[in-house]
Amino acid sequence: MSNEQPSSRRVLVTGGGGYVGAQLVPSLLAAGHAVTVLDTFWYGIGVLGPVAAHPTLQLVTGDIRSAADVRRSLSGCTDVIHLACISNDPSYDLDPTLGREINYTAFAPLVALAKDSGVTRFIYASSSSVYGVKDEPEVTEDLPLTPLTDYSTFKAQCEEILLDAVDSDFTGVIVRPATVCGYSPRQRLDLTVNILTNHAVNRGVIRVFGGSQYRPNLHIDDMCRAYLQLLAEPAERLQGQVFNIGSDNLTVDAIAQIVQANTPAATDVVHEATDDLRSYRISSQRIRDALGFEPRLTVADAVRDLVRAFSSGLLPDAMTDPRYINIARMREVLEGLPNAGGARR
């Protein structure tokens, strides 16, 4: 579905190729915003398929180390959305060189790019891990941050480049989402809602790892949503702003019940020791009193889309296919690459 009115603005989004931005991608597109991606696209160009041949969407395969590649990709764009990053800890830990360099290094450069490209507005995709572990029962966006891993110390400090980048005619906001879940045509299957769907559905069994651990999640397609708003809001409402972006606090427990009753076949809950008891919940209020962001979607949404793209055949080989889970699929693009070069997503 489009609008009438094809907007003015040409959005960069980096890791457009990944699991949010190949959902963010065409909900770009179908609002009227012309698009520019920049990616490896390791997990396949396939995963935009259905907008690949959109008139105004420009696919770039390159890496956002190269500041060729990213000047090539900033051509014409007024705004950017920078997901690209190897996300997550075990990923990020099979060459902390390389992630370093693609969530960190490239950063500082990747912002002055964008400002001498005469980009007005940056949106970062940062993590709601680097709170690290809090006691607070609601995290908040004004507490003290205090990152556990590489990983989430970098998005930290990329998120101190940012504002300090921004100026009068540069306007930078930060999201620090809870975990998303919910179907993409680049599925990851390494999230506790998906992994605990998958289970459901392809095995019949839900493994809980623990079970009394707090989790925030956030539905893909209000991920998307929040993007959407952030480029129509006003600029003097996002200047140096930091959001936290959930709707669902959540135990893993109360997710394997979710997840029990919304899969068609009878599934047993299976409970397993864990020395992994991280539990946080965060608190969205922000986002709610300044712009009135409201997710609309529930983690049974996301195991019902989830559910629906398993019967559809959407998602082959879910349990053994490296593509859904993001450390396997990184081990293969290392042992492909001469050097261990630049990954995202």
Ligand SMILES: NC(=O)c1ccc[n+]([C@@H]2O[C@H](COP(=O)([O-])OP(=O)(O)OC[C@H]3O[C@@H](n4cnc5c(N)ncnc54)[C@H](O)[C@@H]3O)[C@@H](O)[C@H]2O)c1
Contents of the next structure:
Amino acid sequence: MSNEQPSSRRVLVTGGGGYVGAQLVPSLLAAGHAVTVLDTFWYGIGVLGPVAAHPTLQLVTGDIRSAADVRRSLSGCTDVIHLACISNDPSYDLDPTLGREINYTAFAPLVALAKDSGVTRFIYASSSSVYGVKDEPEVTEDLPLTPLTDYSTFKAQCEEILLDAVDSDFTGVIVRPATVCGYSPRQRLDLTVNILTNHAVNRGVIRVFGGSQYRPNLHIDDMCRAYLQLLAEPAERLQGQVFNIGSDNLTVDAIAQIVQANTPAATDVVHEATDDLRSYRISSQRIRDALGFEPRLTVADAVRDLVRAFSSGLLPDAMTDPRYINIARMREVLEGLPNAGGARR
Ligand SMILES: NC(=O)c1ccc[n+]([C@@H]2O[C@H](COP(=O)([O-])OP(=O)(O)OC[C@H]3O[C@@H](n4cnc5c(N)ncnc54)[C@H](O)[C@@H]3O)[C@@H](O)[C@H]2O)c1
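Based on the form predicted alone presented above, generate the structure block for the form predicted in complex with the ligand.
Every component of the complex follows; first up is the chain already shown.
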């Protein structure tokens, strides 16, 4: 990914201080793109520390709900990768009004301001949760969307807003990623593979609720590579397209076995009953056929990367620090605790 040939692009990454963003921003810079990050930095600005002094990186501490912050961030940008979000159901449900403002109300103005300021490509991180639960073993992009929560409903509605805004000067493309896994400088330990690996390494036990449910997965480096490819593709291959992106659909039991096999200490797997056996599987054939994009990494790679990060001290206090768990950090932000930043303006 590292070529450092300057490109003529400046990419605005909203939410660039999040789990995906903190891994993506260095990759974009390494690929030669100039980058602006707009983020409230609820997880700290230090997550971008290793690249903070990069000459073509601009960091804007601000809020996508503020037109002034968005305008300032868009200055000179050619592309937008929109990640900023209250990015799971439990965090969303803590304050549904705030969730709606960020995940839905702010979206149309963001798209309009991006168009006005001369952005030519807008890449939107939707989610494969827009499908709800489907019986089909291969969930393709043309199946009807039946989102089950507000978080997923607003993801689906923002997709429509973007598709309505595209024109010959403004390319919109939507990705519906699987659940991302692996190490990032802004670590999330509230996502399936990451949770199980954390518990295996730091507790020596994995608790599996049910186990037969399928989960689609994607290594974080493949997620970042997909965004880089979406910047590089000619506009006509992307205009108005929607792409699932995932590698393997695995049962939670299979994920637990992979974690067990790739963590150094003996790990017990304990099964617990659950009445929530919802299964999710996605097909990523469309992006393979249309763009030749193939994930290169597996869940086992993500587990090994996390084990290395734990053993080299990159993830201190993994069982207790709220910054690893979105809902715990959002509680702090909403309560206005020190270092929480301003959730409201
Ligand atoms: N991580 C996954 O498994 C996954 C899967 C599918 C889709 N996605 C989508 O990808 C995107 C990134 O996910 P992530 O896991 O990196 O999430 P994350 O929660 O780690 O990052 C979100 C970032 O957005 C910032 N943010 C929140 N509200 C903001 C606001 N009003 N203004 C500016 N910044 C704000 C937060 O500070 C945070 O840095 C999200 O849109 C998410 O829905 C993620």
